[in-house]
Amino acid sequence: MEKFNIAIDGPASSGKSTVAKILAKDYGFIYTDTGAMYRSVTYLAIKHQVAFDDEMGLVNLIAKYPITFSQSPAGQLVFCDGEDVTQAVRSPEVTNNVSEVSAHAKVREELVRQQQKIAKDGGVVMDGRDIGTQVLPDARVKIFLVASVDERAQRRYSENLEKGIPTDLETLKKEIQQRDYLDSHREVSPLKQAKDAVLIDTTGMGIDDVVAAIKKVVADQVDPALA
């Protein structure tokens, strides 16, 4: 099979990783979660007490400690230096702040060329804010995933109470909202739909009805016997 490219955008909570991680079994191919690597950057942060304005700080951690993936039965695991942080990159603190750590352009440029040299030879699933208007503007496929504040709230508490993370709904939905705006409106590569990108609401959709629409998609654009 033909080894192309899958660019998924959108914010927060839209179902991004979830739909990622099930095409790139289905194909085969490399699952790659961006937002896991910047979460890295933030979680780095905290640890080393760097300021979330210092960019040339939150660079020399990168250089630091190399953020790297590994599968498992359980699923992806993510490392900085050898370190699990699966776990810890999911914390509330991580979460409020990596929009501002992942606003800085020199961040954004080290871990974008890390994102390019794994999807260099094709065959890569990868999900973000800027995959098809930045990291992967040649993607064979891209896809742009929305759906409703209220829905991705609900969906990001339910994963909280998941794993034992105590949260309160609409506190929630307000630190959502922040992130939406502060996502899409930081002066080096926003979040927005790339204009080749197929947009897909995915409010009131399960799980299974996404990675099909997604695969319809696939077919259209590249093969009938993906679908």
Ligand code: DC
Contents of the next structure:
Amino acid sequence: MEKFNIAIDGPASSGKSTVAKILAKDYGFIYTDTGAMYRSVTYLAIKHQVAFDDEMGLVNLIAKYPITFSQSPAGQLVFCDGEDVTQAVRSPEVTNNVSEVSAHAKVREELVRQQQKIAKDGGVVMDGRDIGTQVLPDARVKIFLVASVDERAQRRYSENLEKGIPTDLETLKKEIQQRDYLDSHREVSPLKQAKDAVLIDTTGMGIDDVVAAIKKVVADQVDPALA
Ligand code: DC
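Pass me the form predicted together with the ligand as well; I've looked at the form predicted alone already.
Time for the whole complex; same chain goes first.
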């Protein structure tokens, strides 16, 4: 099969990573969660007491503690300098500060360079905020996923319940709105739909429906056999 890249962008909790993982598995592609990379830098800043507004301090952390991915039967794992941080990067402390860290131009420059290297030979499904616009402007397929704030908060609430994490729906809603605002209004590479991306509103859709909708786009744009 031709090696091509799929870029999936969209706001927080729009279901990007869930569907990106399924697509990667079905097509035999590599999945790359770029949000986990910005989260890893935030985790490192907390651990090594580097301020979130110290741009060069954050860039130095990236150089000193390389971020890598590895596949396991339980899914993809994220490592910083050999430490498994897969769970740690999902903590509320990281989630509530990652927008500030990811707004720095030099942090983005370095992580974008790494992301482009991962995707250089094709065969990658990459999700994030700026994949279709900045990281892989030549990606063969670009998808922009959206869903209402209410639905995204409800999905996150149910996920947390399943994991036994007590949360408050209204608080989740406010956090999602706050992150949407920060991610779409920052100066460098704000969250934005690429002109050639296909918009899919997943409000009211199940995961299988979203995967099917994206496969239809892939089939139309690349190869009918990929439906
Ligand atoms: O997708 P996520 O919620 O794990 O992403 C965490 C944060 O990282 C998100 O609030 C914005 C930032 N991010 C980014 O700026 N660019 C990306 N390509 C991916 C994530």
